[in-house]
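What follows is a single chain, given as structure tokens, in the form predicted alone.
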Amino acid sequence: MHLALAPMAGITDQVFRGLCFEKGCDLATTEMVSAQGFLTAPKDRNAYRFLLARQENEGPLAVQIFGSVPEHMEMAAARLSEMGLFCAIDINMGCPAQKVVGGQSGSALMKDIPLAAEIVKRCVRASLLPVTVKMRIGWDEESINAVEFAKAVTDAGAAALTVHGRTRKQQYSGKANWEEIAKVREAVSVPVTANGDIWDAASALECAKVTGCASLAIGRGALGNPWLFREIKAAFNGEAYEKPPFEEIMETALRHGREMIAWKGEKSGMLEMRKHLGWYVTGQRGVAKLRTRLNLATSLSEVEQLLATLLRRETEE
């Protein structure tokens, strides 16, 4: 089973991706990059420098772009493919965020199939790399058009698809419709990756069974748990899996923080780490109070003291 780390804005940066690769991830994708912003921003602007950064310990990495102007998407695909950092150009046609769909990008493109196909066609023409598409199953329950959409973008040249089994209206609520993903897989000749509601080995096995997909994309299930890739692979290989001890989880959280601070500096690094630290300690007793204190921490030394206290409490019980 091929396992990918699904792109998540503000989360799947080079540090987090590196941890996931170490623990069994086969492919990752950058956070979303605005095609227009990339083309017009100063070359030394930190926002795009950070978005496009990658570590030596990362495996195959696709770069994801979004936009609704074919010319911008075409030029961005050309420039990014020439950088020599990525294995594919992934077009986001699934993001449900209002600030993205408000510009007719992301999942809004599922309402305009001709425009989506034109964007793919232009990117394929301009890119030195394969072009892939991340999509949803439709805009809302009344307009599920995943099969029609998938056929159009693959006819335009998309080399692979990742399908999130929810509509845009659902955002991330309700259940992912894996049956619709199966319909897409059956309708197109390119590889299809299933995405949505893969939280553990059991859900991964069930998703693969229902969709028939040989590739799964893991999103929110990996938050605070990059070991999920290892767990899922063990299940597919019929191997035993032991969850990491709490001490290893805390050590990984601190390593994550150190690498983030080394990359972005303590102030920015700590701001980025707060959400991750909350995810790492989820499920532990007294986590609500601890999360509040972690969110107020301004240095890694404070975090180390808080996690050391939590670790002592867990090991003494």
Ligand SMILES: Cc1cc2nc3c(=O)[nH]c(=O)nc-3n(C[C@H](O)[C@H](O)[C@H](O)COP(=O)(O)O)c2cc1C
Second form
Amino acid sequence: MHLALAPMAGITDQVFRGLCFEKGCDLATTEMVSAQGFLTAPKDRNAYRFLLARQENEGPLAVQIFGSVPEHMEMAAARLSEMGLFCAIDINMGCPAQKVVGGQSGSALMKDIPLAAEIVKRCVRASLLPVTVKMRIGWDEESINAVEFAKAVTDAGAAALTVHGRTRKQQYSGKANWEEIAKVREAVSVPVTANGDIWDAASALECAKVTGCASLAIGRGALGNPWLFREIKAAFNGEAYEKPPFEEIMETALRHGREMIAWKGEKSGMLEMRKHLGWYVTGQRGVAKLRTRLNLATSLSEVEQLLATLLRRETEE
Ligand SMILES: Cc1cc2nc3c(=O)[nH]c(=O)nc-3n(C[C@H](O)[C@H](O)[C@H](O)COP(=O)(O)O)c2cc1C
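Alongside the form predicted alone that was just displayed, please also present the structure of the form predicted together with this ligand.
What follows is the entire complex, opening with the chain shown before.
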């Protein structure tokens, strides 16, 4: 089974991706990058330097762009494909955020199939790399059009699709509709990656069964748990899997923090780490009392002390 890390803005940066690759992820995608912003930003602008950064320990990495102006998308695809860092250009046609759909980008493109197809066609023409599309199953329950949409973008040249089994209206709530992903897989001849609600080995096996997909993309399930890739791979190979001991989780959280700080400096690195720390310790005994302090931590040594407290509690009980 091929396992991808689903793109997540503010999360799937080079440090987190590196950890996921180390633990069995086969393909990752950058956080979404605005095509227009990328084209107009000064070359050294931090935001783009960070968004496009790639570590040496990473495996195949696609870069994801969003936008609604075909010319911008085409130029961004051309330039990004020439950087020699990425294996594919992925087009975001699934983001539900108001500021993205307000500009007719992301999942708003599912309401305008001719524009979506035009964007794909232009990007395919301009890019040196394969162009892929990440989509949802439709705008809302009344307008599910995943099959029609998937046919149009693959006819326009998309080389593969990732389908998140929710509508834009659902955002991230309700249950992902894997049956609809199965319909897309049957309707197109390019590889389809199933996405949505894969939280553990059991849901991964079930999703693969229902969708018939040979590739799965994991988003929120990997937060604080990059080991999920290893767990799922083991399940597909019929091998036993043991969850990592608490010490290993803490060591990984600290390493994540150290790498983040080495990259972005202590202040921004710590700010970005807080959410990850919260995810790493989720479910550990005694964490409720420490959560606020972890959230306010300003240095890694402070985090180290707080995690050591948790570890002592764990081993004493
Ligand atoms: C915080 C967050 C940020 C996300 N950012 C992106 C993004 O930049 N591009 C994208 O295509 N999808 C984005 N997504 C959607 C995920 O890639 C994925 O489709 C969705 O979370 C469903 O998968 P899951 O149930 O495994 O989390 C984001 C999701 C979350 C929770």
